[in-house]
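Only one chain is shown below, in structure tokens, and it's the form predicted on its own.
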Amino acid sequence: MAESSTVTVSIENAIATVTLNRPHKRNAMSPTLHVEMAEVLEKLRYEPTSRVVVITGAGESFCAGMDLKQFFMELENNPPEFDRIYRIATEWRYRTLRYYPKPTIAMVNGYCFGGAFSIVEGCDLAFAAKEATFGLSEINFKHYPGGSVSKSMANLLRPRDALFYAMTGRPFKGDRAKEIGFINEAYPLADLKREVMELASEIATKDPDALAACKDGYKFSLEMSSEAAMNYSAAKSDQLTLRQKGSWRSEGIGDFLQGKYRPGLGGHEKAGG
């Protein structure tokens, strides 16, 4: 039977929450979740009425990886349906998540492992349960974390933590996910979607232009040189004044000056009419 609805939608006040829909499986990615996945961050990409995206798991896990029976025995002598759906589930982790215009922000409710590491690597932000169980499996079945996960392993962490959790395969937890650098922070499990959406409300509140250059002008810059990050930069900041017409110095700038709302103590969007 195939399956429908791997990935559910909501948006409620400008923040649209994703969520991986295979409770029964632990949220593992199957083929039809991979594609399922770039669909929807396709659409809210252009969506008017979301700012922020943050991505969960359903039930009691974010997500236990590539489904292996689907994704690696199924597809076995399937070359080309193999390489299709490989392409998409590396495109939609690794490249459209990392230049995704709109912040994301990876909530990480429970069990998280393998492939799983890419997703919470590519958001912007994460923030993971306490409780959460996190790990790098695939050398106990003598493989290594391929794909997209070692690199996003090597983004992210010292290498002696990375190369430790990868050739062990031994699991941690949201506290030591938080020690080595994988997530922001760390909540209890009954207060993760609290902080999330609170820190996630904060944030669609900034402007989506400059948030896009925040994205930006920090990603593209670990690819340069200082001095083509330099004018990098200065040429993002000529882009940043045209697309918001330069209110960012007429109002952003002209209502400090006039006292309406201190940079360093608070955001523009406090400032009023």
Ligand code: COA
Second form
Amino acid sequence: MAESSTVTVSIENAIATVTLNRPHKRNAMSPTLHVEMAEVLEKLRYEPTSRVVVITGAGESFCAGMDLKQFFMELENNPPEFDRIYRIATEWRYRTLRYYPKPTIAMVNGYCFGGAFSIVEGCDLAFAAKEATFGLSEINFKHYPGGSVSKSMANLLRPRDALFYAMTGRPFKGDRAKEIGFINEAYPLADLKREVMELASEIATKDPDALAACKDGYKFSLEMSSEAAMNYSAAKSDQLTLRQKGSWRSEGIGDFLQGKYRPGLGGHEKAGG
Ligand code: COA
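Rather than the form predicted on its own that you just supplied, could I have the structure of the form predicted in complex with the named molecule?
And the full complex, kicking off with our chain again.
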């Protein structure tokens, strides 16, 4: 895939690694980065060789949040452009990632502040270096977790933790991020990439339509009544059957019933053939 200036993409073994690439600015999200990230996610959505998307940062930082200079200062007197970038910035982190058809993993390799929390929350899974530093730093510059960040926090964190970090701006490390449920696991930085790529490879072996249904079933049902969710789930199952041409029955269950593999102990690839 063609690379943009502030975001790079590499695809290897069915895993697309998307790297925020402004290391000299700690990968703060400039207006250009937001536009390019939206374009990259749109291209990867339909890109056939990648099955899982991993988002990380170049250098020692994951993402230092919004580019405070280019977004808040330089666009202060340009409301139409501010609104345009604001919409793109919230769109890709909050909506595009949330309802993305491919599994997404945040790999937090270093600093993760403010607006970057919405990237982590928007991804399906998140892993961080134990050494990484997180912070809802907005309060420290007399602001608050604006844009999509407050809602992202409300989605994921317990009220006590969300408000504690939003009101103090205190930084915390990877282990604490795991403890409060913001990430799945923290690893030593030296092991982070290997661990994440191993997991991404495992997920890449699963049926892509079934993975998309996993995500939709969970994420859309959060916002539905129970009755609507049951109905949606039944319809989703029919959609999955259609898209897979019924292979979850014929191969998934069929190969189990023929004794070729045990779904309780591993994936269908163990059935061979
Ligand atoms: N917006 C704009 N520029 C930023 C930035 C941000 N969020 N974060 C870092 N930068 C820039 C710095 O201004 C500096 O630019 P310069 O070299 O032109 O002076 C460069 O990135 C390096 O930053 P520096 O502070 O020197 O690096 P550091 O490693 O000592 O500290 C941070 C890194 C991330 C702890 C610190 O830069 C910081 O606190 N940034 C703000 C984080 C924040 O509050 N983000 C929330 C935004 S919603």
